[in-house]
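Next up is one chain by itself, shown in structure tokens, the form predicted alone.
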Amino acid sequence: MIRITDKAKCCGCTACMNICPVQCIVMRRDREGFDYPVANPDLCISCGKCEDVCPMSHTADADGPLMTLAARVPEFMEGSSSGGVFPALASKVTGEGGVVYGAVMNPDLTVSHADACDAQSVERMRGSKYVQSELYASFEDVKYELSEGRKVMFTGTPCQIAGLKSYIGNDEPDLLLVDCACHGVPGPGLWEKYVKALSEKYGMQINDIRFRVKDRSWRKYDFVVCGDGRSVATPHQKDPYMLLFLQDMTLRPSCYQCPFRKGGSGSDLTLADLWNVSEAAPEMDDDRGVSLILVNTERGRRSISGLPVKEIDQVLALKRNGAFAQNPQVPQRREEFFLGLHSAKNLIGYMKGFVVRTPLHKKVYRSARTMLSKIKRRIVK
């Protein structure tokens, strides 16, 4: 019977619920937002499958990519977070009659994984969503697809493609697994309360957030909130949620330790935001959004046919990409975070308060006081 002992080692990828012959297993919030398994003992027959299935417990380290490509698929560009070449995979499997599973904000704007058989429904799975998705029962629709002989593109963060081959088992043709370069994952828990705190100082009833719009630009995205006819764009530097995700403080605690870097997740390709474009393809870099694409087996290089792609330098690639690589440190006050959040008052104000001061932040803080101080003395005079 699985027990978690150490949340470290525990990716939420739901794996083991799903094997459970007996379905003992559930998936429950902890304080923190995040989702683990917890088995009834009264039901659980001690089959060990539960464990057996676990990632976290057989990881294998990677050879490492067969190719490095810089891509843009003119035709998805509009509306996807960088290259499209998401869409323009998605709609080649879904054109053979296959399935696609990814993650899509649902109504109540929770994120969830889903199925896709047609244009319309991949959708709604575009564009970067930076919260833990509930997976549901997608492995076991995974596995009845492939049963029924449909090919199906499966897309998630490394440690949800490591659960989901685990539960497979054996290596299926039809199955193509694709992964993005992850930087970690915010609970589900913190991002709902932070929808609702988001509605109540917009005095609006939101009906879509959009974490990366980059119709002003691809490197300076706008995280943008819909409802009631109106729209609010922030800098996503400026956002509390988007910073403390880029600074670390709300990752969940296997983020920090995740052994499923540089490609050990098993996946066929790696999509990730070409970050060095300016360097690895600058005829490339017009500030409108370049995907990198990492081929990690045959059956990844056969589905990018077709695909307008540019072999690039690995490490050229990679020199802005390091969450593709490095895990990320523990910060200081993580601890500190999550034991104050449930009885913050003003929830925005309490996150604001977790931003770490980048270097950045303070020149611009820095300019605009030497701006202040100068105009003050041009009044003066």
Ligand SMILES: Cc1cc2nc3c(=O)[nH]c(=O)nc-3n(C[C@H](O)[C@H](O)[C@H](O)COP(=O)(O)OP(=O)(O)OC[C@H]3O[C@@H](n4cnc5c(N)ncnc54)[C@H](O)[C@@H]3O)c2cc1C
Second form
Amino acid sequence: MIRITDKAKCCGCTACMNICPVQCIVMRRDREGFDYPVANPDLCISCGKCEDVCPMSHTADADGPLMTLAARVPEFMEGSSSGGVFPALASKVTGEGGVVYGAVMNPDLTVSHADACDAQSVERMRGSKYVQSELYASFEDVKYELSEGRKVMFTGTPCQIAGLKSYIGNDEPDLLLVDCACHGVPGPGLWEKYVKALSEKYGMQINDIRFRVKDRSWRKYDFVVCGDGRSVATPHQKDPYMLLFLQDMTLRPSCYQCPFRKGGSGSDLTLADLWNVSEAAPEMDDDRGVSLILVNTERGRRSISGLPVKEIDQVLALKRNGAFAQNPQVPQRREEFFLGLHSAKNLIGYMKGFVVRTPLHKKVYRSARTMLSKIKRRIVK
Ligand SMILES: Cc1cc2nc3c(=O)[nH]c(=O)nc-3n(C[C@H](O)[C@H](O)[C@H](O)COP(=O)(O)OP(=O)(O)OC[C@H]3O[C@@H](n4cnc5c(N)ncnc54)[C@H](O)[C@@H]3O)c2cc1C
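And the form predicted in complex with this ligand, for comparison with the form predicted alone?
Entire complex below, previous chain first.
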């Protein structure tokens, strides 16, 4: 029976919950706002399947990508975080009658995985949402779709991909696995609290939040809150949720010891931002977003046929993408942050108090403040 004693050893992928033959495992939220499996001992039949399926306990080193590519797909640039490779792949899959799984922002602003069979449903999956997506029964659904002979593309964080792969068990030729070069995820509990605090701050019934709006700049993207017929854009370097995420304060405990970095998830493709585009593919750099694609398998190579890609040097490509290979350090004040979170009267002020301000941050902060005052003037009515 699965029992989580060391939280750093559970990535919350739900493989154990999905495989349990007597459905005795549920995901339960802890005080830090992350979901963990809890088994009911009265129902458990001690079959051991939940322990065997856990991807954290059997990881393998990857051989390294077959190809490293830069890509931007003009018709999908707007609305996607990097170069729009995800929607381009998704449209190929749905065009062939397949199903795409990805993370969506729900009307109640929670983030979860959903399926899509047409371009319109794929729209909701576009753009990075920096919160751990709730998977519910997605793995079981994928297995069902495959058994019905349908092609499936599943996208998610490396731990979600590793969990699904372990749950499915055998190599399925009709399953395309696509992960992102993830540096870590904050939990849904903190996100829900933050949404509530933003709603109070702006006096707004929020109906959408976009983490990475790059109208102004891909590098200096905005965090945008929409509701009541208006939207408020904040440079991400000024938003405490984004800052604490980027400074690794709010990540899931397992993200600091993630065994799925460096392609260890077993995905066919890995998508990322090509942050070092100025050196790796300077002719593509117009600050509107460029994707980095790591092609990990032959299936991955076949899936990108027809996409506008350019082969680039792997070392240059990964130079400003440390998260792909390296685990973040646990920040000194992480425990303190989560201990005080529930009693904080002013959540946004409390979060700001944990942002680390280096001289560089101060400089970025000053320019962000100037930018903010300009943006405030252009709040769309
Ligand atoms: C939590 C997270 C951390 C990331 N960290 C890095 C990083 O450190 N460095 C880097 O270069 N790139 C990172 N990325 C990847 C990058 O932000 C883009 O998602 C990726 O390059 C694909 O962009 P796109 O333009 O092709 O498509 P987009 O349209 O932006 O595609 C969005 C894709 O991301 C998936 N997705 C969105 N939110 C989530 C979520 N919460 N959980 C699971 N899947 C999700 C969707 O299902 C879809 O497949 C991260 C993404 C996420 C979600």
